[in-house]
Amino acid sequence: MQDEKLPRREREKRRHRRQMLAAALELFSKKGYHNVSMHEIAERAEFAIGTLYKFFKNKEHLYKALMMEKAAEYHHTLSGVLSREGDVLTILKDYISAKAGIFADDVATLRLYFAETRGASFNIKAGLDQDIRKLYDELVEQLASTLEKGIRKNVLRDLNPYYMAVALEGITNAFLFCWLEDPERHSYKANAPVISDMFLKGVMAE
């Protein structure tokens, strides 16, 4: 709706930019960042190489713009879930499920993320741009704040809420990786209740 209010030239410019980023995402997710050239992106997007460079000064700039845009979308969606009022446990379960909805329609970005960070799997922020790290840190702090509410209401154990948030992120991302590797066997959506149960109740038999 916002685009419709813009002048025609600006609408065209935005549409071209989206087409270029979509082409780059497809290529990066299939071949990896280092194996894709600006010429390939321009060809896939059906633009002249000079036109591509008018939008992005180099491949690194294009990649950052792509990942920042996607990160902002995810942050907005997940932050919206955590901002809701109501039962903390319901909010946490909705947060876990929301990741399924985000990546179900954007497997290419998930594939790219894991391809770029797999070598540093113990550091969730490895390879991410500073601006994207800031968004991620804000989300983890917001998740920790939600967990802290649960602690104050005696719904959750009195543990460090930040480390609880890190643990929940680790579990969800591990399940996302399994889903990416074998979607038929490891459906994230189907496993969302399992993730909730493991995190909220633990794995020890009562």
Second form
Protein chains: 4
Amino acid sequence: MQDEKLPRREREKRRHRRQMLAAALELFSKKGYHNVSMHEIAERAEFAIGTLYKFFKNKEHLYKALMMEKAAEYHHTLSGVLSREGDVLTILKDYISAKAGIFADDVATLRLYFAETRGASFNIKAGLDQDIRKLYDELVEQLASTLEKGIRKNVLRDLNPYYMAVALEGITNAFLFCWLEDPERHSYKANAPVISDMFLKGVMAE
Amino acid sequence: MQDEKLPRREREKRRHRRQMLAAALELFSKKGYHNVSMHEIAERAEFAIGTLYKFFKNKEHLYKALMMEKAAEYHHTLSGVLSREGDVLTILKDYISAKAGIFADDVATLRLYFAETRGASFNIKAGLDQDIRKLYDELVEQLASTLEKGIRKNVLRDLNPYYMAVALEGITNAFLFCWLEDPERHSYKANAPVISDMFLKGVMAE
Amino acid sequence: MQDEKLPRREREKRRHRRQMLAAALELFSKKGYHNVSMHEIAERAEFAIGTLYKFFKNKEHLYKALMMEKAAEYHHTLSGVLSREGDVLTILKDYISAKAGIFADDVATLRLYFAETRGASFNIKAGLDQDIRKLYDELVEQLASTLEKGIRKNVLRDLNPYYMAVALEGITNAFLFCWLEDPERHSYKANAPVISDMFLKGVMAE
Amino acid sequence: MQDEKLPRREREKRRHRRQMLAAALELFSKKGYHNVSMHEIAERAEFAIGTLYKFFKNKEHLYKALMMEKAAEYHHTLSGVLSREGDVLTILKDYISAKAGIFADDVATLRLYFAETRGASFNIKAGLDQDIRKLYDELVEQLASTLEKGIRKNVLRDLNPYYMAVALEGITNAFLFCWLEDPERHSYKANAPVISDMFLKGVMAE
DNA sequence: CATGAATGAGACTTCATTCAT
DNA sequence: AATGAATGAAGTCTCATTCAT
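Having gone through the form predicted on its own, I am curious about the other one (the form predicted together with the DNA); can you provide its structure?
The next block holds the full complex; its first chain is the one shown before.
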């Protein structure tokens, strides 16, 4: 992350890599993996096609690199929220809100994220997308742990914590999806309290 | 739907069409739109490539025909459940259960359904997939109407009914997705009561 | 070989295949495997590139099909000469002459043949060219058998028959090569008696 | 050849050049001209690609430089043998033996040598390979002169000396090729007397 | 309607070569 | 000289679609 102390050459290389990934993100997100050509990405990034291939072995690797970097950021943030000390209800509310912040200025990533984790992904050959899915599964497990803690403390009802996590993910993603489809009408951020309300009321112990 | 009174020629034609769609469904569901070729579909359906094109203008139209037929069935069933007379809570429970029955023996369709409605779909050029999305939106609206009725009858809390519908869809789809990913571990059908419980507790008036 | 009784469609297909192989032979022979593009071959054969790929899985397979068909013809002819009844010296003279006839009107094949069997071949990936080399080895073995017969009949000196075969191949190929390089100055056909003379005198029993 | 009296800079330059040629020889010989990239050569030689291009104008020139140096060595040695004083038969036997020594520890060169002189070479564009071929032709001519001398001295039969040379080259190369293909089974060196025997018996005057 | 050979645009990828540092 | 990032022409191959039979 810290490029500061690197030699100029290395810094430039990283910058170029970022430019390529940015171009790829924009295009993949708008048109989908199979409707974007490597030439298109190279052109958008203002590099020659050969340069693109110097940085990424092939289209799949470029795509995967893109997804993994974004997924890592995403999961790092949410995982951080879930790791906080404090009462479970606050953590859950924060988690719901945090999802808003993450994608607030990066709709492109959100779109791809859905394509990979919710839609049945057919973009990359079997095996390559396993890593991304695995990262996502880990987050759900962590969420389940948090919920389990809530159960033990009698804050939450004694339901299967994994399925509670699945439900929470389902709701939040549904709202994110709404927002993605029509950002004008459906603000996820504004709806975060509604989500918290509905979900928590459904799972809280009385 | 009723082919009985049609001349033999017409009946055969419909049968052929069904065979082609069945082959397409199987392949699209397994490998994704872009990883299936028209030749592959023709071969699987045991027709010549030219015949496939006699029935469907092009690959997109074939895909859309497939999706629309499946979506129509799906929404017809769920719409039927929501149109029933009776108390709202029962209707909602039935709705949740009904989703299990629909896909129980048709995982292939479920997979494609997600690719289109939950993941950001990049399969078919803008405009063509609007019809499918529209059908889905109608169902959500109908669900919202049902929920609104529940609110008016003081059975449900006074929350935005559209967002309640979004939440319910989010939860049920999340569970369907779980089941799709690992049918052995996560039975949607068995979990339907859990879903109903969590969701209804969250939205019911006290 | 007999296309006569085949349906028209099938006959045409074979003709097209032959046209493609002919175009490939001409180009490969003139410019070498790596200096000929599939587009070039398609164009020369007056077919679209896609059609070429309908007939041959890829460039290597096209090349191999070409080589194998030619090699089969070639070895069939020479093998026939070696299988004849009669005295060994006559058979050997005929063998030497026969090599002239084979390539007389097909310099292109001869050139490729050398590239594969005499030059160290780097054209096709390891394994694919084994078949061609094997065919050639079989011929040398058969030649050795013939020579062995001559030894047993005391017509030839008691030398290692395999190495005698190698020597004979070496001489004949060297003359073929001369002719290939400069057909005007060095006629293989005219030199066949010279070859026979030199070689036989070297290996004949007194 | 003598680098001793040169300034250090010059000596280093020559050493670098040799390293590059050695890397190229190894790779070309193993994989063939078209299956080796300039990057690969640079990497093997442990230089940057740009440095490679400082020494050799382009891939063809690199290849040609390699071939010419090896060919020059080769022909210098054999030419030396043919220039010796003494009786023709001894010279010829020595010539046949000498071919063994030359390639004994340099199979790589032998492989390339065949690719260029025996197989129809398609490696380098027309014109560039003429020099190598010319060098080879000169050697054959010199061999023919030697043979002619033998004829004049009534040691050899009165055959066309050029064709006798061609035949000798054919035989020796065939044995070299045998050895190249399977060094374990076919030792050229051990077979040198066999070659001499067969060839000389075929061409000697009685 | 059925067939399937033919088409060719366009995708992915490699690699010889250049040039600023 | 040495470096190696950047270039882009050119090659291989796929596949949606057409059309003559």
